[in-house]
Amino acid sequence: MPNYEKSRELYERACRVLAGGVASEFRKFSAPHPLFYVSGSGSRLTDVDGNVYLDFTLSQGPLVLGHSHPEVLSAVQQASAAGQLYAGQHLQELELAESLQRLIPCAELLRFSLSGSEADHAVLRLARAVTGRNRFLRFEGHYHGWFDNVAVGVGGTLADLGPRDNPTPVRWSQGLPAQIEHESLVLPWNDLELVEQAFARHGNELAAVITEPVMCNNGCIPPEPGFLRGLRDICDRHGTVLIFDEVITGFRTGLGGAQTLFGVTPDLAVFGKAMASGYPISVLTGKKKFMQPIAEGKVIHAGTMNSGNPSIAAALATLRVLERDQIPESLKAKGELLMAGLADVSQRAGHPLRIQGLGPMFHAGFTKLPAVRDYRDTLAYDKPAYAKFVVGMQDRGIRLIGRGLWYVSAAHSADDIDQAIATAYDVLKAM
């Protein structure tokens, strides 16, 4: 068994100064307690107790090139030496915007922010301004940040959610304003018939439909054939803004995001995570018609830290490597090998995992369902069994995300993939 004593001592110390001992809610769910790390290199991460992990969390997705990529670190060092933050424009910001405009189908105009939550908030504000409507349609289990108006419909049990054709908008947090659930209409995903019915009743109220083009945050569920195209058609008929939240899919599924992969162009989109290899940045982007209110100052978007030199430099370097080395294609190939291997050894071990996703990111979990197509289906996953699996993998030197999402990076080698598969077999046999 690994020794976690130093991490335990630091966590107890942290609980005396940090609320919950962590800086983000999602960092609390580690066993036997949140761990403290000292370094990351390539596909490996080292904690304060000297334990080294083969890492498939990749800091919840941003580290698409792996830990401490030398080209990214060099670019950040040079940019920081020139100046950290100008509160004004600089050349690399313009160069990054031009690169993104070239790569992303909907990117006629862009604005940089720091986080996906901020950018999601801004695109919903834009949609309201352009349409003159107040509500938006979102899907159960999709994650669009932690701000108030999107903290409805993120989770809940089957009893909480109510009937499929008239779901209850479940609050995700205490402290939300009164009536916040009336800002959005929540539906199960991958069901165009329900979307059509909702628009028949509420179409003149809906400013936007916002969706993860792949439901990454719960189950890594791909859209069913025709679903995204159907959303595009419905929005066109009703004058509603279609928004893709590509914070996870962006630059992993392809340089143009999932909108390139699936051939459906939204009106507005949000990117983040893999864009800058772990440095804080996001981008809200869209067609000129929908971005023009920001350009004219009619819709306010601001931020003191926006376009800071280190983050812009990190994004430029990351995009350069992604494009030059055709990283999205290699991620897909590596991920598919890992998915197939995990499925095979889980069958042989007698604890079959359901594996689904696109390769660059995918989900693993224990369920008897023959298909998982929306958030309600994910509630059938045996979460205690998967938690036991995650602990077993961690104790054998492989770090995973507890909710079942796996990320693959450019730094993962063929030997890393083989090690993960072999270790999973050992853990599953021991369960």
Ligand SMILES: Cc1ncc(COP(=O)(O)O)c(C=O)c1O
Contents of the next structure:
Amino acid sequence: MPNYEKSRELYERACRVLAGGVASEFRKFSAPHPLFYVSGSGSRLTDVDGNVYLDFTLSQGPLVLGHSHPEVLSAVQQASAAGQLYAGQHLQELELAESLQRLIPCAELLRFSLSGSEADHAVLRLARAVTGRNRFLRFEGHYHGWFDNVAVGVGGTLADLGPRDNPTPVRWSQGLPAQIEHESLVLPWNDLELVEQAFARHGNELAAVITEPVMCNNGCIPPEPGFLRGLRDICDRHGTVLIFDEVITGFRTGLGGAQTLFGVTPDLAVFGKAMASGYPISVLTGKKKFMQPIAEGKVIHAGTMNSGNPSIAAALATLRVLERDQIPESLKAKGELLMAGLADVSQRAGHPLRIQGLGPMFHAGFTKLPAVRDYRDTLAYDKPAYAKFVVGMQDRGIRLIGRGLWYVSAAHSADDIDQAIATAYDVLKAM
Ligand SMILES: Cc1ncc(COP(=O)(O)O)c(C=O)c1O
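Please give the corresponding structure for the form predicted in complex with this ligand, as opposed to the form predicted on its own shown earlier.
Now the full complex is given, and it begins with the chain already shown.
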């Protein structure tokens, strides 16, 4: 059994000064308590007690090249030596914008922000401005950041959610404004019929439909064939803006995001996470017509820290490596091997571990359901069993995200994949 003693002591100290002992809600949930880390290199991470982990969290996704990639670190060092933040224009920002415009189908104009949450906030504001409408449609279990307007419909139990064809918008937090339940219409995902019905009733009130193109945040559920195309058609018919939240799919499923993979171009899209290997940057982008209100100053988007030198340099270096070494293709191949290996050992160990996703990211969870198509289906996952699995993996040197999402990076070797599969077998047999 590994020793977590120093982490435990530091966590107790942290609880006296950081609210909940952490800097982000999702970091609270590690067992036996949040751990303190001292370094990361390639596919591995070391904690303060000296335990080394093969890492499939990749810091919730950003580290698509693994920890401390030398080309990224060197680019950041050079850019930082030149200056941290000009709060003015610089050539690297322009070069990054031009690369993204070339790679992403909807990216006629773009702006840089710091986080996915901010960029999601901005695109919803754009959609309202362009359409003159107030409400938007989102899907149960999708995550679009933690800001007020998207803090309904993120979670909830079956009882909270109400009927499928008329769900209750479930609040995720206290302290939200009164009007947000009215502003967001929430539906189960992957069901075009329900979307058609909602548009028949509310089409002329809906500024936007916002969706993760793959439902990465719950179950890593791919879209049913025709679902994204169907959303595109419905939005076109009703003059509603289609937004893809590509914060996870971007730069992971391919350099043009899921919109390239599925061949459906949204009006607006948001990218973040993997684009800069862990440095704070996001992109809001879209067709000219939909970004124009920002260009004209009719919709405000701002930020003191936007386009800081280290983040822009990290993004340029990350993109260069992703493109040069065709990383998204290799992530898919590696991820699919890992998925197949986990499915095989779970079957051999006699556990119903369902593996679902695209390869570069996928979900594992215990359920006997033959198909998991939407958030309501994910509620059937046996979460306590998966929590035990995660602890078993961590105790054997493999770090996983507690809610079942796995991320694969360029730094994971064939041996790492084999190690993960063999360790999973040991843990499953012991469960
Ligand atoms: C799909 C999606 N959108 C938006 C966000 C919010 O991004 P950030 O954490 O950078 O604010 C996340 C974060 O996990 C995400 O997964």
